[in-house]
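So this first bit is one chain, no partners, the form predicted on its own, shown in structure tokens.
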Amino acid sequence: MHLDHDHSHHGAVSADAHRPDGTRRALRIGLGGPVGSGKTATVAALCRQLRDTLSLAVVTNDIYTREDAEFLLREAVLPPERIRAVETGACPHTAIRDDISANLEAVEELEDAVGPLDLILVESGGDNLTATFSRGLVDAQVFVIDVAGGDDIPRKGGPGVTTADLLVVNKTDLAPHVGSDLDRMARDAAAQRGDLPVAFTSLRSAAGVGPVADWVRARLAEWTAVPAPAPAG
């Protein structure tokens, strides 16, 4: 059954678009998806694609470790001061959807420390198909699945698949080896998502993240084109 989607937030500037000093804050994009789908690899690839033209930073979420942040540090995708790790200590949904205070503190600390920033990527810990980000934390959200998880994932749906601003189907190079039908996944995703976009990616090549990077650039262009509302008070 097809779900209705509210597209009214696309291109809109959040009410909290200002920092305390009155300047526009960074655009915040959340990346979620199941364990092993390639969220951290996608974040790393985006950093490599965008770091020469944009001022960006990353916040990672893990339950009890700093593993994702340490991967990004080892890969040297950004200077260390531009990467923050949040240890959620509980279900990943909590820190990105329910009690977002730790993540908000991390993004605000990044802007204070290394700003002004154009973009902050907020990566969720490994989650499931129900995970979504609070709009109080991010301005747009990406949901990453992979073909090895089964080509029926788009058909099964769930909030992550059906409502994310961008659905990424990753590891397309594995499709012949795991019996996944990419055409079927594309049809099922379109049936679930309506006109919300879907990107098929393989990160085995440097250009593989290109469709996601282009989408991020378009969201940033929208963010900077609309005048930010005057701060309240």
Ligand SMILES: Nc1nc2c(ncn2[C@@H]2O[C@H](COP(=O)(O)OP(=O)(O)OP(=O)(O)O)[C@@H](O)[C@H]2O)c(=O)[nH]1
Contents of the next structure:
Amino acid sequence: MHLDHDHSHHGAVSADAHRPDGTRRALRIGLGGPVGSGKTATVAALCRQLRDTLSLAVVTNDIYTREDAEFLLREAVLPPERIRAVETGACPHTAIRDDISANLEAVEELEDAVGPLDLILVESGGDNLTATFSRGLVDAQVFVIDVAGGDDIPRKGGPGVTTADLLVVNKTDLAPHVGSDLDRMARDAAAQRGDLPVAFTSLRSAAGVGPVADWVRARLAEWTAVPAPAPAG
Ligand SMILES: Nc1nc2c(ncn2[C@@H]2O[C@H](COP(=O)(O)OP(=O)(O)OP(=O)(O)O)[C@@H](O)[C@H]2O)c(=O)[nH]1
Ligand SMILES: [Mg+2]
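Switch from the form predicted on its own to the form predicted in complex with the ligand and give that structure.
Now the full complex is given, and it begins with the chain already shown.
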């Protein structure tokens, strides 16, 4: 029996196709960062870039509303059954770091309802520079800042800027208007992050999310390259 010929869903390069025992879950990538930096815009652009070749879903976290999920639904970046909203109440970072149960439930419900999935994007509620995801919730995390928040943010550091698997500096189109020095941001980010990657984006154009999409594809390639566990018995 050729278990490896199941390329059925959406003709996608499916994570599932590489693990015929069915044990592989979707790769989970978290997106965090300060309020308004462009997390939802990044999620929307990633969905548009990746949805034709990957099976994906999104979990959003808002404090008291479902605004981010509603934006994604309105923009129709994915079919509605692939988008779940978690209302975190209080501090958004709690729901992605300390008590991750509501988010884990959303992720698992999505896998049950529309899986098998290659990728789940989890957007954190906008928070401060210290908000990071629990490794129990996501496999990799992206921290999104923007040039309008001040070009000294990379220099100030904080766990998001320093340790995120990918740092995105968004809204580069605004740099001339707000007097942000992109070269300085790149130098400061490199000083804080060593070899960890940084992507500069402007989501004003559809192709702007390209470097982030490439990074996601590379993470997924690593994820699916992990050999399947030996069959039981
Ligand atoms: N000029 C410019 N505006 C952008 C860019 N990316 C996002 N925006 C705008 O910035 C605003 C905030 O973007 P969101 O994607 O909602 O930001 P967010 O990080 O999800 O915000 P919260 O979830 O509220 O923390 C929106 O009005 C976007 O249209 C960009 O690259 N350039
Ligand atoms: Mg948002």
